[in-house]
Amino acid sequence: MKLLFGKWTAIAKESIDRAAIVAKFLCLLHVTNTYIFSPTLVYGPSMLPTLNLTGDVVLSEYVSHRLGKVGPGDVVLIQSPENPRKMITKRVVAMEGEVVSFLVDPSRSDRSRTVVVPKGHVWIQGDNIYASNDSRNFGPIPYGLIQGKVWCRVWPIDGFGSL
């Protein structure tokens, strides 16, 4: 009986040790995916030709925007100001205090407008001005809506590399 009990104790200890390793791995994966970087599927016409219409997988990092290291030219993930459940991918065009001139409706007229980006906000636009819902439609967005910075494209493989 004692031999049988000792065998089960060893098996239980081994099981607990392995479960602890799996739990630590899952915690590390969660922290990495939530606070450091994660793969993100982005699709739609607004970032053509930089990103594909049918979708690209990009690595997005979540540290730069918290440190204030986002600037003009960076492609960022933003919580949509119109639908908070949706993430959008756009390029930062201007930072607070900068002057932006843009075409109001590029497909219908050449009428332009000029605005100054207010403090704590950024001006974002899609690379495809004819098919992008961006700051030209909803104005400057608060810096706090930036969720991450696109670091590189990983899929499709022929487009692998930084943006």
Partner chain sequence: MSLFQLWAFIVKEALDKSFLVAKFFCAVHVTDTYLCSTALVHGPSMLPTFNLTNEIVLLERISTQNGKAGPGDVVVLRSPENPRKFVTKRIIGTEGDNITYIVDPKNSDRTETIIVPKGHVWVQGDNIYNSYDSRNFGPVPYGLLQGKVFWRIWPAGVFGSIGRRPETVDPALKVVEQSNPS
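What's the form predicted in complex with its partner chain like, now that we've got the form predicted on its own?
Just the single chain follows, nothing else.
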């Protein structure tokens, strides 16, 4: 009886050790994915032709926006101001204080508007202005909603390279 109990504790100890190694690896993976860089699947028509309709895997990094290094021309991941659970991918067009002239609804008219981006906000637009729900619809977004910057594409392979 004692022998059986001894065997059981040995097995339990070994499984806890193995589980601890897996847990430590998952910790490291989580920290890297949240604070350094991670692969992200992006899809939708609003960033054509830069990003595909059916989905691209891109590497996005989470360091620049904390250092304030996000600027015009960067493709960024943002928490949507209309639905906090949704992440969207758009390009930063203008930073605070800059003047933006944009086509309000290019598929219907040529009307354009000019706006000054308020303090602490950025103006984002999808590359495909004909099918993009962006700052032209919901206004400039606070810089604090930027979650990361898209760095390069890793899938599909023939599109591999920085954006």
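Just so it is clear, the model here is predicted, and its values are computed rather than measured. If you superpose the two forms and keep the largest set of C-alpha atoms that fall within 1.5 Å, you have the rigid core. Positions refer to the first chain, counted from 1.
Aligning the rigid core leaves the CA of Asp17 displaced by 5.2 Å between the two forms.
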